[in-house]
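First, one chain by itself in structure tokens, the form predicted on its own.
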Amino acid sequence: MKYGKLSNYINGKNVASTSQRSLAINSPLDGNSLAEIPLSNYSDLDVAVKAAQDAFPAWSNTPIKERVQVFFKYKYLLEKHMDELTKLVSEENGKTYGEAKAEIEKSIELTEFATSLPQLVQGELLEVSKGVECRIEKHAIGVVASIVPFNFPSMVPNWTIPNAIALGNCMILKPSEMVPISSLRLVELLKEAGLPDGVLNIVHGDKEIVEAICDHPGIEAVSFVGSTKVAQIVYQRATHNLKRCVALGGAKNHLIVLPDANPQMTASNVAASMSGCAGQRCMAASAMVAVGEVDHIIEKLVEESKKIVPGDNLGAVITKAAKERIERYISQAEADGAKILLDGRNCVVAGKENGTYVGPTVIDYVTPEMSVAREEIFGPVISIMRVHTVDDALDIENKNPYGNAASVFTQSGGAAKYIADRASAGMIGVNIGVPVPREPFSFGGWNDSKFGVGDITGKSSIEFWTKPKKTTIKWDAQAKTNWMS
């Protein structure tokens, strides 16, 4: 094992778990053994929560302009260790070097936004009547938890760590048990940046520790990113235990392509959206809805997709089980009558025979009832459904239970607005295959792609990670008063 047996990180130290269960971690790139992590239990979590509770009074009472100094230094350290962090993400997740580097660059952007929070949480003050003032201040919630997925080992932890902690909270981070190593490196950099012990703690584990986080009375809020099935369970369990919760789930993003779309731009965008991060992202293109005569664009899409080479500019999927599941979807579509224009099954990369790769796959003549059209595949697969009108395309998009993202490819501003106004999704793209908002705008979908109110990123995350205190003040006993005072 390259990294050996890993421990939980509690109160600034590596702490062994009391659990007897563990999990071996292998690299998706080549199958090599990376590490072993403990599958922690409630007792391990309880130790971490107590450490966070002990750290909270001093940290929350530190002025925010002082708190964000940690993140100025952390941003510098992310930049300084860019190559190391990039290789680590690639190694444990299977991304290409370029994709992993982009993830670290996004982590830097997220951290940069957190350093601006003192200018965004100044509070409000108003003289509401003669001699009477009302004031609102933002206060930290307390101990919060962030449960993050395997597909972005650095970026998604940095969706929550900088904002939640800069706003005065102390955090328990539960990394995906499939990619635990990047998170441990991030917490080392935060300690080097000056973050006090106990403010951020890491507890490794699986379903048992997720349930413990939802149940623990010392945790005030929970954020979750993962599949819709688990997001629903986490949201219901956390809120049942009177915690605030935002749980982001899966997606089935539709790209609506009109005949007037720029062929080259559309084909390259759709191919990149379908295959980026091996399709393992909730913003990936999964279903292309072709309106009218767009065969010329589909032909270019296949050409562009053939340029995507596993092991070169296409990374691995996370596990052998994931590879097998994705290939079952492709085989089922073929059995159901769809036409495979480009087949990524049975992919083996020379020199990395134990890696878990799926080649880019383009499936045409898919119908809405097929499983590849309805379900989240989480692989480099695009399903093409053909319709006659824009309204037919919107009907397909609107009927899907997910609502993360939707895009339209056209040169018509009127058509773009018509579709953007009517698509049932929280993030819309016009001639953009991956319409991720940049800071300070927040990330979040609709429908079964998100459960809870508010967001965990961007400017709107302030409301989730804080609670308002309203103070009414009157000092001037001589002031003329009316019914408002």
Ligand code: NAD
Given for the second form:
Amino acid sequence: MKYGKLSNYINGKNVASTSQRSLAINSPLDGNSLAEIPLSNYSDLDVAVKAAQDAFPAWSNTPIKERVQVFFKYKYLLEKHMDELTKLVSEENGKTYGEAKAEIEKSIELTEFATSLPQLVQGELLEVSKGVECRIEKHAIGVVASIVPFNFPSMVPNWTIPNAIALGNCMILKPSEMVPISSLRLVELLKEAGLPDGVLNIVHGDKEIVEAICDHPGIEAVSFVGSTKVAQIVYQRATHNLKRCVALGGAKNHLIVLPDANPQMTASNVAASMSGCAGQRCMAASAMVAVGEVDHIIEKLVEESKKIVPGDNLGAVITKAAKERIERYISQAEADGAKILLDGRNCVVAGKENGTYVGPTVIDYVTPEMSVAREEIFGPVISIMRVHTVDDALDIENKNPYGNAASVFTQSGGAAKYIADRASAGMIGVNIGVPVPREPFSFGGWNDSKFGVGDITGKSSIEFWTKPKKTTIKWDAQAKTNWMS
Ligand code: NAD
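Now show me the form predicted together with this ligand, since the one above was the form predicted on its own.
Following is the full complex, with the preceding chain placed first.
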């Protein structure tokens, strides 16, 4: 085990779990053993919540201009340790070096946004009657929790850590049990940056600890990122226990390709979108809806996809079970009558025989009832559905239950606007295959891709991580004015 047995991180220290359950972590790149983590229980969480509660009064009373100084230093440390953090993400998640580096760069951008929060949360003030003022200030909520998935071991924790903490909250982070190592390194860097003990705590675990977070009375708010099935469970359980919750779920993103689209740009964007991070992105293209005569673009898509080589510019999928699941989807599509133009099944990378790789896969003549058209595959697979009109394409996009992202490829501004206005998704791309909004714009989907109000990043997250206090003031206590005057 390269990193040995890992512990929870509570009040600035490694703390052993009282649980008897644990999990071995292997690298998807080559199957090598990396670490073992505890699968923690309610009493482990209770210790972490107490530490966070103890840290909250001092941290929330520290002026925000001082709190963000930690994140200026943290940004510098992320830059300084870029190579080490990149390798760690790649090792535990299976991404290529370039993809992992992009994730650290995005973590830096998220941190930059948090350092700008003092400019965005000044509050409001108005003379509401003669001599009477009302002011609104944004206060921290208290102890909050962030539950994250496996596919971005650094970026998704950094969706919540900098903003929630810069706004004065104390946090329990529950990393994905499949990629727990990067989070522990991030918390070490935050300590080095000056974050006081107890402000950020890490509790490792699985379903049991997620349920404990939803139930614990000391936790005021829960943010969740993961599959739709679990997002629903977490949203229902946390809000049932009267916590605020935003829960981001899975995705099935449609790219609508019109015949006038630039063939080369479209083909390379679709190929990159479906295969980047081995298709394990909630923003990945999963379905391409080809409107009319676009065979010339599909041919180029296959050509571009052939340039994507597992173990070289295509990383591994997270587990053997994930590889088998993805391959089952491809086999089912074939059995259902779809045509496999490029087949990524049974992929083995020489020298990394224990790695879990799936090659890029292009499936044509998919119909909307097939499972590859309906369900999230989370692998480097694109399913092409052919339709005659833009409205047929929109009908398919609109009927899918998810709503994270949708993109249109065309050179017609009018057609792009028509589709962008009618697609039922929270993040829209025009001639862009992965339309991730950059800071200060916020990230979040619609429909079954997100439960709760507001988005998880950017300006929208400020409302989630704070509560407004309204104060009405008559400065001259003797004045005859009252609030009505
Ligand atoms: P997951 O839902 O299996 O796990 C997410 C978290 O929930 C993990 O921390 C895990 O420990 C916990 N968990 C798993 N099963 C649970 C259960 N039954 N009860 C309670 N907690 C449980 O997701 P994943 O496989 O880690 O990540 C992939 C999924 O995340 C995909 O569906 C992807 O689309 C989605 N995702 C969405 C976004 C977004 O912004 N919408 C971003 C990244 C990933």
